[in-house]
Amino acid sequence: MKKAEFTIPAGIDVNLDMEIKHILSDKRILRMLKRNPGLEKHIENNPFVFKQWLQSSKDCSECPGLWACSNSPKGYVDSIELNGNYVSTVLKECRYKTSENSELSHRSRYLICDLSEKELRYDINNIDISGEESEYIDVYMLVKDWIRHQPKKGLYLYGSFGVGKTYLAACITNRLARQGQKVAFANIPQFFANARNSIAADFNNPDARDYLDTQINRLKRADVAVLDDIGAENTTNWVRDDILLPVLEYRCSNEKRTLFTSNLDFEQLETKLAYSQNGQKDEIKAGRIMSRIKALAIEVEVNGPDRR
């Protein structure tokens, strides 16, 4: 039987040589060769791997930032990996993604985090106070001093909408988280809404109870906790007496540093807490909560324009 014969077209070798020369002339490859001259043999043996890498990383070479990334997943780029004689491309973080992860690495120390990525970047040292009124500068300096000395008694920052209360409180937890402390930043209206929703379907559902108990314990035990926007929630006997009071009682008894933000001063908050959603009034229970808040924090008014 006559053996089958295969003839490789002569142009294939020529085209391959041209492809290799084209790859070797690329500026990115030349920079790689300057650092690792032995890479040339890998290019000659695996030209299509390097061609794929050049094509996939083309848009990344002049990328202005993570916001402009069109890759999927965002912030990841093909990278050449050598393993003996084997060459492949693997997905790795780009420089912008690495920088972002480093900038947000303190997020892992938040037991509860109701902050956006933007808010997680807030830093007390990056606040420009050059055009601020003296009242705001005084509060800014007080917050900065509190971060430096970390007294046992926290701050109750109150004032109108948008004056920067949450901003200052986030600066505190961000700085302490970067120092290694376990922190919690809970938006109280959202925290209570999540608590109600978690058991709305079935109060006896163990998974729902476990979720709620876990969140309450995290808020209790954090080294530093912020109860953000307290007083803006819908007050019910349950959230006031079975959630808020035990959290405050635990933190007070264990001298846990606690901060608050609110649109209400102490007197206004006590009035708000005295009335439940159905109009029932209980001044004694409201007084118990306020006694804990006053033991945990000093009242500080934040003035200024709406910054939103």
Contents of the next structure:
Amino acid sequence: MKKAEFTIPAGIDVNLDMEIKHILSDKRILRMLKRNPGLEKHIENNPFVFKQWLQSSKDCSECPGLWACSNSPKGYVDSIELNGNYVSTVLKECRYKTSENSELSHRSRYLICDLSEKELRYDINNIDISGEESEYIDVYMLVKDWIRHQPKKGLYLYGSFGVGKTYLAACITNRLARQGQKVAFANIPQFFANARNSIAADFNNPDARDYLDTQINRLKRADVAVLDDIGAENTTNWVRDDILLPVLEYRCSNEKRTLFTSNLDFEQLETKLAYSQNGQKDEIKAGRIMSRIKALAIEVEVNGPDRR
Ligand code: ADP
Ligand code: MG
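Okay, that's the form predicted on its own, but what's the structure of the form predicted together with adenosine-5'-diphosphate (ADP)?
All chains and molecules follow, beginning with the one already shown.
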């Protein structure tokens, strides 16, 4: 078979040399060379990979944050990857995306997570107490102490709308999730509404029952659970007696740390629980639930302005 013969056009070496010089003088390449001087030989061997990279990727060195990113997908950059003598470009997370992902990596420890991304970032150490009233500082110290010692008895944080109860409770689950514990943060009105909806849609649908059973089991079994905004839900006998009571009973008898937030103090919650939506009154059942809540948590008032 006849060998293929290539004729290198005159001047190509000169052009290639110029191309390499041009690449080596680029400020992004100079920064890379500073970190990795051995890169020069790869540029000499694969100038077109680098040329293509310089043309197609943006210089992100001055980027102030993910919010300013216009890359698609956001937070991803084309990076040069070296593998032996082989050079290629791959799509990689930028430094902001990596830091965002690691800030939210504890999300995988949430068995139930009714927290937004913003709330998943709440951290007790980021609370600035310098301008706070002493009453808030006392609660803040109590929460901080609770996180440090994690006593068996949880906290029942109550107070008016917007004072920061959910914020403090999320600081607790976020911290414990980062420590590796399985946590649950359930917004109770939403949890009960979902429960009712899943069953109301089709009472005989095994998937709906499975979904509900799974959610209830998660709330029962999480190492630490927050029942957020308890008392704000529409109470029906069913959610009170067939969901709330068994969850609390299980957590009580298994000594599982449980926290609550509410707009109501213990006494007001008991009254609320005694009345179901259809106006029926059942003080005994409400009392049964309250005795579990009191066994699980101490009542702590959160005072202050509405921060919304
Ligand atoms: P509550 O659960 O008591 O109704 P939230 O915890 O939802 O109130 O807080 C209301 C708003 O105030 C939220 O937007 C939250 O981010 C903000 N907030 C609460 N506590 C603090 C705090 N210590 N520092 C800064 N912002 C806070
Ligand atoms: Mg709240």
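For clarity, a rigid core is taken as the largest C-alpha set superposing within 1.5 Å between two forms. Predicted model, so just to flag it, every value in this text is computed and none were measured. Residue numbers count along the first chain shown, from 1.
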Post core alignment: S291 C-alpha displaced by 2 Å or more between these two forms: no
